[in-house]
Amino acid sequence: MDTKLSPAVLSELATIVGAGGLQTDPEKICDYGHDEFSLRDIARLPEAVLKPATTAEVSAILKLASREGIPVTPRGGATGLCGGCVPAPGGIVLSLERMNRVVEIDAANQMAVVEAGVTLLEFYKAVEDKGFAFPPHPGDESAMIGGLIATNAGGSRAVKYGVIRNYVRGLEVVLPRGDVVALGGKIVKNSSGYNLLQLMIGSEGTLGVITRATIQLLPGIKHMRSLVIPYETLEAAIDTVPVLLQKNLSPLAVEFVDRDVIRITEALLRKRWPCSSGTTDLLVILDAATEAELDRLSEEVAAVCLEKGAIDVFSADTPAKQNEVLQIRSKIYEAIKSETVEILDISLPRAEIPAHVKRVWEIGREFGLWLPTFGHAADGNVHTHIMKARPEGAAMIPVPESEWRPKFEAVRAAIYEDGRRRGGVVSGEHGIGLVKRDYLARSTDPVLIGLMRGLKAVFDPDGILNPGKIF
């Protein structure tokens, strides 16, 4: 589908988006050829970047692209980690960055209406200013709402509050031939035909372009506290999690984290993690309506953890301590990013986490690569980082490319295979994009892949929208 945009087509596109809405200068559009996936092997320069300001402009662009057979790759904040917004066949990158209005915070219905280009940071601020909360916390706050919905982003708080899918009530979507459709709305229940709204969520921009979303809000979170709980072994830490959930303690988040990456992050930020004993920590975040309720929950969590073999329980019970703990946790990826080849996000039944992580360690020893692994203990989403360095105290020592590159594919395949055998899936929150499409095909029933391809053909009969992704 690789095409060259003719001068006549470029002129027509410039008329649609207006001054400043079309860019073709290679120096100005080079950043639109990749996302946050570390290897630039998959990067591809588009022929043009379009920045529409309205849904009508998006519709006109797609009508023209369909007519001319031009591939179109929708793009949000480009914070993805699997090449989902890389313009693999060239063509047009459709950036939603100018569609960045918070249209409405509807207090009566506890819903927000926002355009696709609103960043997560802007959204949080607008919502919190009105006394509401949007509980999901997928990570990078420069991510845009449209992209978060297109990948069904998750985050650590999914255990209590769910993922993005649980909050989307309505979408305005432009279909590949330019039709504009409204799915759902300011309603909570809907049994009126097939649920096309949910189909669009997580479709990675392959079925339509999300231009506006209606999102459910919750009352503001009143009080939060972080508990850092060290264990001698990963197994003991993970074994604690089902007990916490069975006792209905409803933690906001439960994460397990490896001590190696904590030391490196401490050095980067020049901050101290609350403890240094043990090999694995649980980070348990609690929220409650009152301080008294938070105290009660903290005591119950501490009692369960100590009974299950925790070395100690450290409470970040002041805003300063809380911020320090959360900052260290949130910056782990930044601390190791420069030496990370790829982050896997396998999702497993949570009881399978210890055995899977042990197998990852075995794979690391077999291939001589460092594979730090941590993630969301209470929802089973495990993040293994395939590294091109080895840890040495609080530092990372680079490994030559000639050493890690020949092993990379085999390591990745072995980890995915172990996840599959344990009832897992290749992605819990990052999506498939370009990077994982072969592994999706290997681990998914061919009948299901056929159904997905059939849906793609119905929505996008000309095959112009984000081609080459997922399949």
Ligand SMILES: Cc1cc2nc3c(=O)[nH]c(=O)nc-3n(C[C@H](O)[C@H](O)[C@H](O)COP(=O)(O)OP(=O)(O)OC[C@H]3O[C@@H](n4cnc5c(N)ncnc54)[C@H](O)[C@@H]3O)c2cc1C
Given for the second form:
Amino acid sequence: MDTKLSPAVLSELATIVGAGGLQTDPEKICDYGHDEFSLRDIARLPEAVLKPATTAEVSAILKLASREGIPVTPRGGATGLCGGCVPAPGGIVLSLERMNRVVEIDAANQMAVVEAGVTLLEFYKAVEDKGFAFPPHPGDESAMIGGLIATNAGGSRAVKYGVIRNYVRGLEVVLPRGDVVALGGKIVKNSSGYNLLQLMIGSEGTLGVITRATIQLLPGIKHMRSLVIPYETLEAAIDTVPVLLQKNLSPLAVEFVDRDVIRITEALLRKRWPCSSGTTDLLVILDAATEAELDRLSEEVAAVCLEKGAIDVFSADTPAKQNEVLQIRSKIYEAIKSETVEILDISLPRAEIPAHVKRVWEIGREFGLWLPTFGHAADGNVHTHIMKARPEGAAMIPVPESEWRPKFEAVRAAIYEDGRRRGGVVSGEHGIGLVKRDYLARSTDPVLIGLMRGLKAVFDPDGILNPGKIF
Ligand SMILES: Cc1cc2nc3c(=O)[nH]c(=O)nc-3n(C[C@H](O)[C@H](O)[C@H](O)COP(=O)(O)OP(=O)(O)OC[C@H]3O[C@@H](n4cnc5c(N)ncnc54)[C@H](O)[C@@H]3O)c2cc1C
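Instead of the form predicted on its own shown above, give the structure for the form predicted in complex with the ligand, please.
Everything in the complex follows now, all chains and molecules, and the chain you saw is the first one.
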């Protein structure tokens, strides 16, 4: 393929980022061709990886790239699940990993100012060291602030504390032709013209490169407790959720989990999930200012669940038990990752979950594929996993590629179609990237797609920034 990265352009780029900031050796940059989406069919080796250390360097790179028509794909922790940071043909990966400073924790305004390459893990530590909390908890702590904002990440605590969008107050963004703009700031309210800050959040690196963010913090979370509640049926479990929410018990998270994957994760971690009766568990996580308040909330949740047909209520009321339950929940992905082809991320009206999950099970039977499905019961975000194995006790027995591959597309199409019919959307938190763009087009009003394309053309007239994503 023709490359626009002539020796002269490469030397200009090297001057911008300095010696350590440019890599072109295929062996060193092969990891920059993919994210956590399992199929390497979509991976693509970049022509070069650039690791700027300052906003001025990002700006100079983009100026040069737009002048030369070189595609640029921003990259954070590459924990994305839909190929969002896979580079375009002939393109550069712009990795924010060296812009990793926590600039300020401003106690008076209760806000943090951080560079885009700070990981979630580092961010939690910096914030908690100062006695604050950042409640959203997307599952992979090696994700970076820029990537989390660019995908508007969510996580299980969204029901009480919202998603990343609800915390971003200000952004420094480099536009595709190199202009550096400040959107919002250390302000809570803002009705000053179109909200370009919110437009940038969730734009998946297609409108601008996020270099710095101002993020709202909350007072530290004091006490947490998990309740695991088994039910005979999925419907009974899901029917409980609106009642819990109406009672104003404000759970931090309400998840529904799948027993097959729990068994496999128990075996991997050599830990025990507290229940084995019934078919579906709700995992309810509570937080409160005092242990006494937690006791009160736990009792009320237990009473509601038992009234709605729960078999039992198991309370993880010691740190050790709490740890065991949360570790099993958070390691499910690791336990089944080797046999997962794709994790879907459909977001539905909450009450549609049982009928949708039943339809997924039906599709699994029709096609003879294992489709474990679980997720965020209180906000309607359902993660169906399309697997290339079948469960047998605590083991996964691989299915030959010749068996799952021909069915894969039809299975996804059938599941997305059911989500659409029920008023759902293709992605609740992972974004569209490369992998879901056909389904976004099929399930979205063409007028809206036209508006989105129009916005893309205004921000990125040369079409260099993460081309081929979303649309
Ligand atoms: C085990 C596991 C659990 C997960 N759990 C959750 C979960 O609970 N909730 C959830 O929402 N997601 C979850 N994810 C998905 C993933 O962690 C999120 O999508 C995360 O926000 C991606 O951040 P990242 O830094 O890894 O971004 P990347 O994967 O590097 O990039 C994602 C997108 O953002 C763009 N981008 C990255 N940095 C910038 C920047 N500075 N400026 C502009 N654009 C940029 C990229 O071009 C790409 O389009 C999970 C993933 C894994 C592997």
